[in-house]
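Next comes just one chain, in structure tokens: the form predicted alone.
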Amino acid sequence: MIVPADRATGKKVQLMATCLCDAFFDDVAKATVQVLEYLGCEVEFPEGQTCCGQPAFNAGDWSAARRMVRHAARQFTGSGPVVLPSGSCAAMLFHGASLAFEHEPDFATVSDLAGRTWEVLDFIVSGLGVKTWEGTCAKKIAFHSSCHLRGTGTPAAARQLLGSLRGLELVGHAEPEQCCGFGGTFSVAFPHVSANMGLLKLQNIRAAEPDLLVAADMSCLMHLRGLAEKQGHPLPVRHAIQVLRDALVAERKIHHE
């Protein structure tokens, strides 16, 4: 995984809120935008953006993907950070577009969008400086780190910020670098294999016992959320940026309704 070195970072961000927290994750999205406006961010939201092309860049129609990009691109203009609540989606635009781009004569305006491109753990952490979290949270969490964060800074900063929560405890699983067997069209694909990958990967996070599954994808908790629950044995599932919101919610640092 490419990660551009030098990103842009500052107070003033757009927000990507991302196909998923459009159909399922709403609370994500609003999750994302109370945490950043704690931390003094003003957060725009773009109306007209849409998918950030990984679907159809994942599937090999890179024509149709750079279309989305190019739409990306218009709509996410200017020189402030772009910050997503998905490190898969943000993967796609700091990294798979400049693969998609990298023969096409605009590969410097996707370029310029890549390198303002965060995903929401990893910016508050490396872009804003924020180290430790407020607030408590008595629970045993597994953190699942999704393929897309490998090689980027947002295992390190998820960890770091839940781990700074006062009573909870970042519990350990079996193959933790395991796919969950998602893949995005890859679960349409092969749906058997994807099905059997991510009773793989709950068998080792129930192994743990947690009390609660987190990831920076919510792809992946959708994904494993529905296994569990077709095998009749509902696992609670959060986005990691909801659990810091939750904590300041929990410290009456902010309103949530």
Contents of the next structure:
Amino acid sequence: MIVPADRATGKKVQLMATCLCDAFFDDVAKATVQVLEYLGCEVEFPEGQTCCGQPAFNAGDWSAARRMVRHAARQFTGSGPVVLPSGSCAAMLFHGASLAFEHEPDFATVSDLAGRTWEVLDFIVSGLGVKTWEGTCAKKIAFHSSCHLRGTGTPAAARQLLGSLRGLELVGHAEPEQCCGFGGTFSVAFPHVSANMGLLKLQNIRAAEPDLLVAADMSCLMHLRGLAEKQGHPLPVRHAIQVLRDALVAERKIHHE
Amino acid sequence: MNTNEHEFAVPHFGQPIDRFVATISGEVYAAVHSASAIKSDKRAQLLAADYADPLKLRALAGQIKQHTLDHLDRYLPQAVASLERNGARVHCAADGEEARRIIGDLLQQRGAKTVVKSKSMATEEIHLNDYLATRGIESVETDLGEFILQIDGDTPSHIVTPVVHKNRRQIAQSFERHGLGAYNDEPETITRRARRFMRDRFLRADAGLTGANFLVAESGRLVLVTNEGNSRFSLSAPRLHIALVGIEKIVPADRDLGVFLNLLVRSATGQQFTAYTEFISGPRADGRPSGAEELHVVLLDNGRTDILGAEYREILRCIRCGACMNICPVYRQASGHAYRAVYPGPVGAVLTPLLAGEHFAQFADLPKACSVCGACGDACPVNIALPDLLLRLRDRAKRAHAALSARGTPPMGGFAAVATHPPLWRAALTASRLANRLPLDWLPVPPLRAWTRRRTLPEFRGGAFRQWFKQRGQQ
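What would you give as the form predicted together with its partner chain, now that the form predicted alone is on the page?
In what comes next, the whole complex appears, and the chain from above leads the way.
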């Protein structure tokens, strides 16, 4: 994974909500805003934003992916940090895009965006220097370290922030490095492989008997909760940023909106 | 390229690997999954225990291999000169057919009837055994796993543990069928019976056939890494030793072996060292009392120089440890035979379409059989960016209009058109809420059906966040 060194940081932040939060998981984008504002950030949401381009990139349609990345680069101008509640979309912008634009004349524009892109937990810890999170969360939590967090600061940041909540117990599970099986269009082009991978992941997570499954990517959580619900045994899932926000609400540090 | 004769046929619909998984037996899945998980865990634990920074070691290994490939025009002639200086005869084979003919001729000229073979993926790649049979030469696999496959008429499903798709009950049944004794599934008994069968072949073999894990350019040493001792028998009993070596096996100097042997064995089987490591410096000679009287080295190209010249060069760093397949979640579900070729898993999904040359499109589905999880890239001991290569091959398949690669993937042009026009995007978000009222499970839209057969969809809440964000701005 190519993670740019010395990424832009600061408290004037642009939020890239991601297409999944735009279409399904609005509360995750909301929690991202609430947490960032609590930390003193001014959050801007560029209205023209859509998708990072990863679905097309992984599907092999790099020409379509480049059109989408170029569009994103036009929406997120400026020099401040761009923050996403998704390790996967962030990785698309700082790693995937660098592959897809290797031989393109506007490579510099894309690397400029890459040099400002942050997954939100990584941003909180490494960008803003927050080391602990106050509050209580009396739950057993299984954390799925999603695949596109490999080589980034997010897994450590997530463990650090979640781990500092009072009463929270992080439980490990077997085969932690194994993928949830989602993989974008992979999940529909390879439905059997994908579902089997997900069911194995669920089985390993369930064996740890968590109250809640937490991740830094709604794509994995969408897949795992979808499989669990279809099985008839729903599994409560939450984005890590929601857990942090909920702790602030419980402590009455912010109001629930 | 010759494809696997025992491969399953490409189905008329669906992705081939997905169809394979839909029908895989529980026994095969269980055997492959548990062996893969155990090997991956042992690899990670041992590397972490033995090295302060295993990532540094693999970066070094990757650099050495890359350097060798970048300067193969220098190292290949050096290796040939060193081998000849040591007394070996060197043959160059442009493709599998030429390699088969060279080996067949060498054996026939010497009247060889029986050859003993130690495990070699290069010989699998050129389908040597079948060819030798057509020339009346019996080739006996002496690696226990390969031997089991040979008596079953089966093919390897893994490059290090070729019989990983079978459990010991199935192996005991094979032995019984093949007249090697009444059913007994104790590993010790199975091994003893195989050994008894092979000993006779070792004694009457006219030649030994091997591959090589490394060929050192400076010293001309061939290095063989095994666990069963069969390669030592293959080398010491017969008068003739033929080694088939892919040109990517070259490393510059003996000192580099310290890096590669340590990484190869830990990555492959989670051992610190294998039971046997052979260093072959040439045929028997004054001052070199062991080894065959005659040593022939066949250097195999078979599509490798084509890869060397293009942007996928780094795949040739591969030292065939199998760590990428052991950790691959798709391989763990699918097993090696799903990949329709000699090299399975992530490395196979890169190598097979590339080695296929002009038949690239026939294997263009393989790079798609991957959720881009990146575990293979993390496991690779020579630091090959396997996920990036798989993604590049998807792009190449798309540009080549390879139909097999496109199967089942929704076209992205329409999505990109909406995603580059914000008013359309916002309209689509609002419209998507209507989907909550539709019986999505029943709609005849293939990607939707593929999703909803095994999973539910979350509630569509398109635009809800935008609305919230705007409203609070106005307050």
